[in-house]
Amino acid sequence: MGIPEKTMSLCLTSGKLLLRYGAETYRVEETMYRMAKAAGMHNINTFVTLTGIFLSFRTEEEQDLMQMIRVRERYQDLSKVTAVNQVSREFTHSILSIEEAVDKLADIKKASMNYPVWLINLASGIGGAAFSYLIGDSFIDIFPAFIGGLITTLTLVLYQKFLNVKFFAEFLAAVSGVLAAVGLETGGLVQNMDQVVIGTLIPLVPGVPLTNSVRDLMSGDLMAGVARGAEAAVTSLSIAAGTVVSLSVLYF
C-alpha cells in the first residue's frame, strides 16, 4: 500500500472515529482535511453526513483518489474525539508517522469507556435526581426519581444490546423508567407525580445531538444539522410516546 492509500486510509478511519463518538460534522471534515493536507496531498474534498463520510485528494504524481464509508453505529463518548484530535495534532506537525498514527487510531478504538458502566449508571440516577429537585423543589421525591432515572438507564442499555432501532429501544426505557415511578407512586413514595417522571426521564434527554445540531447549522452545514435535529427530535418522540404509554396505566 502506497502513501496516497495509506493517507485516504489514515483520514477515514480518523473521521469515522469522530462521527461515531459524537463529533460535529465541521469538525470531522477539518480534521480530515488537515490530515491529508499534511500528507502532501491537494485539491482535497470532504463531504459528511451522519451515516456517511466522502473523500477525495489528488496526489504529488496528479492521481485523483476518492472513497467513501458508512457510518453505522453512533455513541456519545468525547473523551475519544479528544484523543482522536490530539492523534490529528501530532501528525500534522509531523511528530508521527502515518504507521504510528494508525496505530494510536487503533488503540482508541478498542480502548474501553473511561469511566466504568456502574458509575455512568450511578451518575445517571444522581443527575436525575439532582434535575428533579430543581423542577419541583421537593426533597422527599428525590431518592423516587434517583431510582427512576437509574432503571430508565440500565434498561436502555440492556435493550440497546438486543434491538437494532435505536429509537424502539429508547421508547421501551421511557416505558421502563415511567412504569418504575407509577409502582413507586401507588407504593406511596411519591408526593410528586410530575417531578419524579421528569427526574426518570432525564437521562434520555439527546442534548449532545441537539447540541451539535445547532453547532452545525451555526458553521453553515445545513444537511447535517437538519439531520441532527431531526434525530434529537424523534428521540424526543419516542421518550413522550414511552411516557405516555406508561402514565395511561396509571390515570386509565
Given for the second form:
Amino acid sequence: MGIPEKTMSLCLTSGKLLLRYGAETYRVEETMYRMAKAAGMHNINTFVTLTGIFLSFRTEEEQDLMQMIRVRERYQDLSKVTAVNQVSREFTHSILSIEEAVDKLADIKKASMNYPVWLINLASGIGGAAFSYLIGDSFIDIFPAFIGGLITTLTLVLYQKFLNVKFFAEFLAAVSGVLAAVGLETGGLVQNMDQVVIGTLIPLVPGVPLTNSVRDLMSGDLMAGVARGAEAAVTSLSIAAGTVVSLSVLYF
Amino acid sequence: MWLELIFCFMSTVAFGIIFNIPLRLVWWGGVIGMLTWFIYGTLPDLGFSQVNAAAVAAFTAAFTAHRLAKYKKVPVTTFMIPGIIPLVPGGRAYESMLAFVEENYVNGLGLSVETLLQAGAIAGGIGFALSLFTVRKGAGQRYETDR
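Swap state to the form predicted together with the partner chain from the form predicted alone:
Complete assembly follows, chain above in first position.
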C-alpha cells in the first residue's frame, strides 16, 4: 500500500470509530479533514451522516481517491472517542507516523469497554437513586429507585445480548425496571411512586443522541442532526411505551 | 441544598460511568453537574420561571464544558452530556405520560408542552454556548457579504 491508500484507510478507521462510539458529526468531519491534510493531501471533501462516511481527496501525484464506509452499530463509549481524538491530535502534530497511528487505532478498536459491566450496572443504580432524590426529596424512596435503576440496566444488557434489537431491548428494559418498581410499591416499600419510576428510567435516557442532535443542528449538519433527533425520539417513545405497559399492571 | 448538591454530584458521576467517560475526567463532569443544579435550584427562588432557569443552567453547563474541554484538550461531549443530565425534565415527561394513560388529555397536553419548553430551553442554552465558541469560525451565513 502506498501513502495515499494508507491515509485513506487511517482516516476512514478513525472516522468510523468516532461515529460508532458517539462523537458529533462535525468532529468526525474535522478529524478526517485534519488527518488527510497532515498527510499531505489536498482538495479534501468529507460527508458524514449518522450511518455512513464519504471521504475523497487528491494526492500529491494529482490522483483522485474516494471511498465510502457504512457504520451500522452505534454505542455509547465516550472514552474511545477521547482516545481517537488523542491519536488524531498527535498525528496532525506529526508526533505519530502513519503506521503508529494505524496500530494505535487498531488497539482502540480491540480494547474492551472502559468500565466492566457490573460497574455500569451499579452506577446506573446509584445514578437512579441520587436522581430520584433530586426530583422528590424523600429518603425512603432512594432504595427502591436504586433497585429499579439497577434492574433496568441489568436487563438492558441482557436483552441486548440475546435480541440484538436496540429499540425492543430498551422497551423491554423499561418494562422490567418499572415492573420491579410496581412490585416494590405493592410490597409497601414505596412512598412516592413518581419519584421511583423516574429514578428507574433515567439510566435509559438517550443522552448522547439528544445532546449531539442539538450540536449537529446548530453547527449546520442538518441531516445528521435530524437523524439523531429521530433516534432519540424513537428511544424515548419505546421507553414511554414500556412504562405504560408496566404501570397498567398497577391500575388493572 | 448541600445534600442536594452532593446527591447531584453522585448522580452525575454515575452517569459519566454509564456513558463510559474516562475515570480521570468523570469528576469534572460531576462538578459541572453540581454547578448546573445549583443554578437550576436557586434561580426559581429569585423569581425566574422554571424554563428560564433551565436555559441559564444549560448555558452555564455548556459554556463551562467548552472551556474545560479546551483546557483539557478532549472532546467537549465528555463534559457536556453529564452536565446536562440533571436538567432532563424526567418528572414532567412522566407526569404528562401518566395523564395520557388516565385519559386526562387536556392536562397531559399542558404538561407535555411544559416538557417540550424545558427541552427547548436546554437546547437553546447549548446552542448559545456553541455559537459563542464558534464565533469567527463560521456556521451558516445568510448573506455573502465578504465578496
